[in-house]
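Below, in structure tokens: the form predicted alone, a single chain.
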Amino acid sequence: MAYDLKKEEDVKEYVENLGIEYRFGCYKEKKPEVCHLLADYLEAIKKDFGKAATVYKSNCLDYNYGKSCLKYGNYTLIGRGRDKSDPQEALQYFEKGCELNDPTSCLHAGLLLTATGDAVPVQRDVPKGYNYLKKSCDNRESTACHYLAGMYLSGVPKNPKEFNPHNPEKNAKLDYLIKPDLKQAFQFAMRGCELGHIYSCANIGIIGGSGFDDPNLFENPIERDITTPFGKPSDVLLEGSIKGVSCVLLARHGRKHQYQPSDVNYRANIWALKSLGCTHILATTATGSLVEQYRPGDLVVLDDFIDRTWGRQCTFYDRTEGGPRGVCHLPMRPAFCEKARQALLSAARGRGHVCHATGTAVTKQGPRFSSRAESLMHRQWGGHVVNMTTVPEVALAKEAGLSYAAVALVTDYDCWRENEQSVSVSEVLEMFARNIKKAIDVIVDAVQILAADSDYSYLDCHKDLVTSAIMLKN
């Protein structure tokens, strides 16, 4: 019989007949795959979770169908189709599903057994949980590979409460069930990336320059010559790893510092990093101080900006062929990703560096430095530091849906102070060279902190913000 699925009556008849076919295939022909479809039907169409749970459970126990073990385990874990949840019973069904070679069941069993915290519902058993996760990863479950990479990145201490992500020296003395192993972390991350887990791929972009070309810092670099709809970026991108975490490095002004601030192709830079899979960008910037307490040599994790640039291309949404369509009215509060900012702050404090937790950067056009009158005006506006590159870089990164944060290195006092000499290139370069290692240390440690995180929901929030800001008419 042919159904016209545009007619409501035909749709209802089709759905009812589908249920009849599933019941026949399950109860009469005893086909486990059809029993699973019947349970899905009861769940999705009939919304009868109690009956669905009964079919999932029976299909798992009677017919050894791994996917049904997973579904009933999930029902048991959250209390669906029953009076209350039972994580311990759920674990038993996940384990049975794993024995039946369902990789997602292995993942769930592994996650339950390796979880930490006061609310953990089952007895922790890291070796057993590790084996489940390993089997899941081996069977192409990308999330398991990503989770294993995180375990090796930070290590799994015997007593999780003793672990402090901001005190690496103390952590080195802990008793570990799984010791930190950056090589293993990288291998699992690459496997997760190959299987399509975006957060396992090369996902942390670094925009910097001097100091990051140290061959002992950036491991196994591969040059990527990228072309974007907005032209060429400032230089080739270097794709490799830092302490086992996949990263992409780009020199903002080019490796020979050939581009002045107003000539940097900020759009191509951000687009190129995103095209290589970056979800985060950590940036360094040299700044002059506008307040007494922000001294030369200090670090500042920026949290806002004032734009004094002009003529710079500051949006991707300008009808460029190959670019996005529409007009994007993007909110800029907060200007920087708070998660990435906190990673930079934690890294700086862990190193014992003087680091200011907030800072408004006044970004001027350049390439000249400020006049004294401008410097005094910037102070009156509430600026803490002044530079030439934060805008439009921060706005473009946010428009691309990326997590972006910047650590500023204070090189001078600009020229607002009484009896202060005008800032000079030689002064800036000398202070920058003397203290750039601080900024590099902070970036490297922040990379580890961000990579060890397992909750990336904030990245979805960044993307949703952009989507909600686009006005598009057909």
Ligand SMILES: Nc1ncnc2[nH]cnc12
Second form
Amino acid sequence: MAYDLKKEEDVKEYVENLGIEYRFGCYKEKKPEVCHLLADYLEAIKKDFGKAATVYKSNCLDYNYGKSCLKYGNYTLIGRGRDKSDPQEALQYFEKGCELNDPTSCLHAGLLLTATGDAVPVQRDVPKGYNYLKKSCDNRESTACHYLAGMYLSGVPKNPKEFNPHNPEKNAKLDYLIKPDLKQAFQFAMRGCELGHIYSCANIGIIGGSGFDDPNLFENPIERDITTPFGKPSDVLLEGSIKGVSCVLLARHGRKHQYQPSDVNYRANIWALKSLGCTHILATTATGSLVEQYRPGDLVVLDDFIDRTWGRQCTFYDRTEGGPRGVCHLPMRPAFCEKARQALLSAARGRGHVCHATGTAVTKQGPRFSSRAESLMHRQWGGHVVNMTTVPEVALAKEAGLSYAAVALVTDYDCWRENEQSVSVSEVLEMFARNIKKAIDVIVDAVQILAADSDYSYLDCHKDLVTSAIMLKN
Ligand SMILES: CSC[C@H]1O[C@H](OP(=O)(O)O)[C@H](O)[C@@H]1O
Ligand SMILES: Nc1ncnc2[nH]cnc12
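Alternate state requested, the form predicted together with the ligand (shown: the form predicted alone):
Expanding to the full complex; the earlier chain stays at the top.
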């Protein structure tokens, strides 16, 4: 019969008949895949977890249906459809599901067996758990690949209580069940990323500003010549890895510094980094100081900006062919990703550098430097530093849903001070050259800090913010 699913009565009848069909297919025709659907039906439509549990369990044990073992394992783990939770019994169902080649069952068995912490519910058995995770990853379960990458990144110590994430030297002396192995970590992360696990991709884009154009960050970089719907980026992008974390480096002004600030194709730069899988961007920028206490040589992790640019392409949402659709009104508070900012700050402080935790950048059009009157005005506005590139880069990265933060190196006092010469380009470049090591160290350490974080939920927040900011999607 034909149902009109806009009518409530018809929907009810349709759902009832679905239940009858599933019962028939399961009990009379004895089809395990239909029994699994029946249990899903009891769970989702009837909310009868007790009956759903019974069907999942018998479909696992009597019909050897792997997905039902996984479901009953999950029920057993959280105590759904039964009196209480039983992690040890849950493990048996996950193991059975894994034997039956259900990759998610292998994942759950692996996670239970390798878990650490005081509340761990089953006897830890890392070699066995590793094998389950490996089988799961081999069978295209991206989360298992992601976990394996994490295990190789930090290593799995025999006694997890001895492991101190802040003391790598002490950790090196520990007894390991799985030794840290960055090559393996990279390979599993690549596999996880290929299979669509966004956090395995955690590719970190690095935009090097003036003086940071080709700092030989990677040993054997792969050059990527990319064209975007918004044109060509400033130069080829260099793909490589920093201590096992995949990164992409781009020289903001081109490797020969061929683009002045207002000619940089910021849109193509951000788009190209995103198209290579970057989830984060860490940027450097040379800046003049607008306040006495931000001294040349100091670092500043920017937290806000004042836009004094004009005529730059500052949105992807302009109906460019191949670009996104709609009109995007993105909030700019906070302007920068707080997680990435904190990573830069910890990295700088960890190295003992003078680093200011906040700073508003006045981004001017350039290419000329400010007049004295402008410099004094920027100070009155509350700017801490002045440069020519943070806008629209920060806004475009945010529109692209990326985590973006910038570390500014103070190169000069601009021209607001009494009895002092105006800033010059040689002063900026010389100061940057003297401090480039600082900038490199901070970026390298921040990459490790970001990659070691197992909670990337803030990336979802960046994406959700963009989604909520788009009007007129067509
Ligand atoms: C070379 S002096 C002015 C120039 O330096 C800064 O560049 P970047 O931000 O790429 O490091 C500043 O923003 C100006 O573009
Ligand atoms: N004083 C200044 N003004 C603008 N951009 C700069 N980059 C470095 N120093 C600068």
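Note that the rigid core is defined as the largest set of C-alphas that superpose within 1.5 Å between two forms. Numbering follows the first chain given and starts at 1. Owing to the predicted nature of the structure, the values given are computational and were not obtained by experimental measurement.
Peer 1: Is Lys47 displaced by at least 2 Å at its C-alpha between these two forms when the rigid core is overlaid?
Peer 2: Shift of 2 Å or more: no.
Peer 1: Superposing on the rigid core, do we see a C-alpha displacement of 2 Å or more at Gly110 between these two forms?
Peer 2: Comparing the forms between these two forms, which are aligned on their rigid core, Gly110 does shift its C-alpha by 2 Å or more.
Peer 1: Arg224: CA shift of at least 2 Å between these two forms after core fit?
Peer 2: Superposed on the core, Arg224 moves its C-alpha less than 2 Å between these two forms.
Peer 1: After superposing on the rigid core, how many Å does the CA of Leu77 move between these two forms?
Peer 2: Rounded to one decimal, the shift is 3.8 Å.
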